[in-house]
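For reference, the chain that follows is the form predicted alone, supplied as structure tokens.
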Amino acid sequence: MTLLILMPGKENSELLKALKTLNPNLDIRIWPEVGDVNDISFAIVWNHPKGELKNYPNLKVIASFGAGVDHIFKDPDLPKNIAITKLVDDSLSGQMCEYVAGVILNQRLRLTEYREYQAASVWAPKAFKSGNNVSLLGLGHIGKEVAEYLVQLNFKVSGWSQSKKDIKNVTTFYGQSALKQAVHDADYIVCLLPLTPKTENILNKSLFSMAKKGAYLINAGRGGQLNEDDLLDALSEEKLSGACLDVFKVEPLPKEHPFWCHPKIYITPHSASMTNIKKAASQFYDNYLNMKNGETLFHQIDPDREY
């Protein structure tokens, strides 16, 4: 049974590496360099060709090289009855916490501001921004973690997810009929959500209404969730004071969008949580061992509902 690295324009060495301590003597093979095709039964992937995966007739699972599966979900030749999994690691949902967490004090500590007034030689002090509500748009894994820092930095936190959830000192809520209450009296709206059909461009004018007047959008979810023209005019009509965006439609983001040069947006580069390589290489075999002794697989997500 081999394991396939299908990552194009990823650098791969370093998984490899991480992959052959743990089992010198794995049989592991980069694409293009796949060889022969029926020995394939294990592949990691993250942005594959579409179409590709279907070219191995012995497959058994698709592991996807990060929290989210929206990109095997794309293809549209995706073979049918193949077990996808996704990674779970705690490093990935502690630089979350940090990273939403980071972004929300930066505004109310206004420290971008300052930092203006300082290339202008400015002496203008103010007081910290008001507003000590969030609400989390996806209660998964890593939402549940953002929202238990966020509580422990005496935030006031609310969320909303497609499903149930019950957390401890933050005020939930599910299903779409409660979307508008999630969000109404929210200062910082952060998004988290897995990008599903239900969840593709929910970021929209509709949800921008719901909104309290200047609420502040932060975007770690994807890209797909967020419906560029209307953040565009949500923040020309002051509906919303501003924006963090970490991931987008197309990336890397084009030097010509819009997005760059708009002062009242700021992006990060899809780093807002990065893969820790032996931490990954470590779940994939095990998942692996589990694959080839018929056991139950870790993070198996559920087709139908693409998480």
The other form holds:
2 protein chains.
Amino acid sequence: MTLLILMPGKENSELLKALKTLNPNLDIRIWPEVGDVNDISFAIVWNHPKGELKNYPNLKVIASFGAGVDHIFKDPDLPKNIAITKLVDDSLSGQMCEYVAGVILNQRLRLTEYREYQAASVWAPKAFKSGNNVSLLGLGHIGKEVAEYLVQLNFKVSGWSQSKKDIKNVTTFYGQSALKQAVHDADYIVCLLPLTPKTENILNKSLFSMAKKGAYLINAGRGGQLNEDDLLDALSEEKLSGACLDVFKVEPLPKEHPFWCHPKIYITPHSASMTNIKKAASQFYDNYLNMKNGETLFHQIDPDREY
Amino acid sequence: MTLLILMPGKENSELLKALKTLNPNLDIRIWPEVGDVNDISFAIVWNHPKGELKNYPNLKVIASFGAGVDHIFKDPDLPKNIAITKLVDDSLSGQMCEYVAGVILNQRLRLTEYREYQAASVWAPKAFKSGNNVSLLGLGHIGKEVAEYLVQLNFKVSGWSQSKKDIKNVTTFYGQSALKQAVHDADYIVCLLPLTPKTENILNKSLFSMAKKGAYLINAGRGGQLNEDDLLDALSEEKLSGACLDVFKVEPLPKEHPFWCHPKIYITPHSASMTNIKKAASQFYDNYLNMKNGETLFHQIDPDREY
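In place of the form predicted alone, output the structure of the form predicted in complex with a further copy of the same chain.
The next block holds the full complex; its first chain is the one shown before.
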């Protein structure tokens, strides 16, 4: 019943400390210092090397160090029939609520515009930007909270998801064929989807062509959901008025990437919601105990849907 | 029963058109083309020349073209016993709600910081800024709505005003002696007060010394409420972490003013809430009819309190 931390390139000491605080006797290994692979029953993973997870014959739970599990399914040699869990952290959804609202209000209030005027000592008052229709793509745990938060702020919110959802005061749509209805009236299109084969490159030319001219795109889902060339085209054709991106196909975003210096693109460095290590540790530990006691795991994902 | 528009330097054509749409037969004069001063009974004013209002012997109502009336009381020759009204526009308070929330979230999310990193192609994710205590100075019509809006956003809100107020889920304080209690725990101090002799220079060294180290100041009240030198001192001593200012002693803010290029000061050009001309026109017209019919005026201010 040993726990493995398998997160290459991540600083693990804080997580290790938090787990040891919960139970000083836990047997924890940090990859690549794994010891006997037969010991490992529970693995906390983030961007693990492909093929690595098939090396643990007694592995029972793969726990994602984040709300997304797409990084796990990227592995073509992912062992079958092992439970996969995601992190569900209220502070993650709370941060995402603030992120989406903050980015939209930044646009509405023209705060970035005024910052540029300030640099030139220019006084140029303008009315707020009009339009308060927000379309959320993705109505899972986080998307639902963001929808409710924006409703409180008097935004007119619609939402789209793969399966049917009901959220008070939110117009909901589901399934591929309803995507056009979901976005055609939006001033802000916000992607909060999980990355799955169905959502890969969903933010593309076709979706932008369904949108209202001048809509603003916010991607806080996954970089793999955005067709980057299609975004550049939509911006240069003024189909979209701008975009704020928190996630990218490659992170950190490479220095030479054209997004960095694009005047209509606002970049935040995957900072929309950051895992609270203590809360994460306690959620991993709870599930470790559930596994040990043969009880139902929290936040197990459906391997067929990949989220 | 003639209506005068007395707003030097303002573009009046939109207001004139909106009033004429409400009643094409209204007799409207635009200063300085006043005609017979005896005709004028209702004056819509914004920054009128001092002494001008005493020239109208039949003036019954002075209507401010804005939520503030301080610009009227600046006139030492203001005629006595004439009703003064202010503009109360839901879109003004709605805009102010968004402004205050947008500025706070901009800080919390470090959006301006990331914009600077972006200019240098630097990827540097950080956690949100901690601290969500907001202290509102001013709990009038606008302040109350802002307080309620921030509560919805999960901020911990306290408020201060001259007289006692009760607002659900907001800790309220009143009177000069309670100012310290109102601000000492705040991460964000937001001024929404009317400008009166009591509130002039209220944002000064003494108030900053009561605040928590690192508090952030937002002034969307009036420029006359801020002691500018005291702010510069508080920023250089790191008593305050920064300030976002929408209003200034002189507007437009003069080109040579040190605020423009101060790294810790964010300037918005009195854009936090801008009068909706159509709504304003209909409010002026309603009060014009009230005056004509001898009925109670809407939104008449108390001349002793000056708000």
